[in-house]
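Take a look at this single chain, the form predicted on its own, given in structure tokens.
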Amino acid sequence: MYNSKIIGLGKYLPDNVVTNDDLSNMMDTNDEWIQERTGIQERRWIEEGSEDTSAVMGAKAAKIAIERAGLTKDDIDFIVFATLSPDYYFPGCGVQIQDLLDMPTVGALDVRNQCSGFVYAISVADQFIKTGMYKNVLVIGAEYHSNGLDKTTRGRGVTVIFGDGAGACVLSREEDTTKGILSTHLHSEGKYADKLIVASPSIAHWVPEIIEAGEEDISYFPYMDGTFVFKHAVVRFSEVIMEGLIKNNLKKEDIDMLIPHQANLRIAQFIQKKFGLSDEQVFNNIMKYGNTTAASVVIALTEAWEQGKIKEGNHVVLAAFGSGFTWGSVIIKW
């Protein structure tokens, strides 16, 4: 048995920066009310014309994080790529990654668990490298929102939060089975799919009919029932990171960084009051960048890295919540 390490980070994110106060010039908002509900100053928004896609953020920030790890494109043995907007219905981004990154023909998967994609990916990923059947494993987060969001005071609730971005790492096997990555912790409540949810377009309700319902159908937006999802978050995200520790005898003291999915700045505060951790134990950017869905955990932990808030021999704990509802925790001894 192996364990799987962390050897590469990188992350990408679009120029375009909009703030509050550009949002307030498309729908009735403010720059208070969207930091009082979320922490948001700003985010990053792909301009029309880019060549920016899910896949090509994906691509540039898996560049940078292979670069790191020492590595070159022909050392990846497999491809994990996490996110909710895909460049299309089919085929996913996974296959799109070793075209534009001009891989050998390895293996490529994509998961579609939303808020918690990268959580979920990383646990994938470390499988295959604890079972022995891959040596080095790509794994991206990235996500294209800003082109399927309301923009009218309509769709507020949910435009404000989110932004574009990606970030990935390279997994690699450790023999110290002390280091890397201890445990993975995954959980699911399909009964609340529809608290946080795109019903369109799907096989049952597609495209012609979108078309033909005309404005009356907005079932192709975003919707979220923010209180549901926020009263929710806060439990599970607890009882993941708890499970985490318990499984590694670990206690609340032990964490020198924790680095929440970066969902709305509030939760992360209620999560790191309850646990009482210092602002240097607790990693957010959402006030730069909003939610990236599968892509912010990722990016978070590769700006803590860069900043050399997290040290060899640190515990570092990742957990996320989201649409599923799913949700899930990591726990990594750097």
Ligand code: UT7
Second form
Amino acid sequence: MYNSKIIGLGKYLPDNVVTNDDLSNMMDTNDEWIQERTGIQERRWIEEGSEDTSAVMGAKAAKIAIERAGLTKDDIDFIVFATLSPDYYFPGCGVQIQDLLDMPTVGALDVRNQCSGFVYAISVADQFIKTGMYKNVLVIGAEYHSNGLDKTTRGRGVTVIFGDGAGACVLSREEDTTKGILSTHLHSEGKYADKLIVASPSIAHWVPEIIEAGEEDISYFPYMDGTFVFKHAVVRFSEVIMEGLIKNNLKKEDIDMLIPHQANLRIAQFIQKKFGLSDEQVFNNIMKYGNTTAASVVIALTEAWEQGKIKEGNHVVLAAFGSGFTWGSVIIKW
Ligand code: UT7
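Could you switch over to the form predicted together with ligand UT7, since the one displayed so far is the form predicted on its own?
The next block holds the full complex; its first chain is the one shown before.
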């Protein structure tokens, strides 16, 4: 048995900054409400006419991660791509990465676990490496939300939250099993699927039916029961972080860096308080990028690492919760 270890990280955010004031020109919202309820000051939205998509942004982040790992595309054995906003209904974005990076015909897998997507993707990659099947796995989280949001007052409860972006990492074989990914913990509770959902187009409710239903059918926009999701998020985040600590005989004080999914600054602050962590022990960048769902944890991890906030030997905890509901954590000895 081996462990897996993150040896390269990269991120890509579109240039186009959309401030809260920009949003208040589109819908009935304001900077004060958004900052107070979510902590978000601005987000990136892909500009019209840009070449960027989830796959394209993912490829840009992946190139940086591979280079920083000191590898080339030919060293990658497998691709895992997490997104809820794929370029196509099918095939998935993973195969586009194989093509965009001109890689050998390695396997490619898409993970559809929304806000927990990156945590699930890391766990999948970790299993392939632990068993010895692969040595280097490219793991990507990328989202292109902005083209699928309701930019009218009707959609304001959801639309102001989401941003576009991508992050990637290379997971590689680590012979020392006391280092790298120590454990991953995954959960789901499908009875709450309809609390945070894009319900269609689905095979059961295909495009012609939506068109026929006319303006009343907005099932292709994301729906969220925000308060319900919030209440479950704070409980599940805490549980799954605790689960990871217990599994590894660690205490709250052993956490050097917590990277929570960037869903809402208030959720992160609640967790911080609950675990008695200082501002230096929790990394947040939702202020700049909003919620980039499957990309948020890896973008935040990349930034924390770029800023020198993660050092060798640190215990780093990744945690996420979102649509499904799905949630999970990753415990890392860096
Ligand atoms: O990433 C996946 C997991 N997602 C999450 O964890 C998100 C969890 N939920 C949340 O972060 C919060 O519930 C939200 C930020 C989405 C909403 O905050 P809230 O404090 O729960 O507000 P609310 O939905 O209860 O809405 C309060 C009021 C409502 O008005 P009334 O009914 O009190 O008159 C809304 O219509 O705020 C109104 N509102 C807005 N006002 C200005 C909703 N959205 C907006 C807006 N601007 N953008």
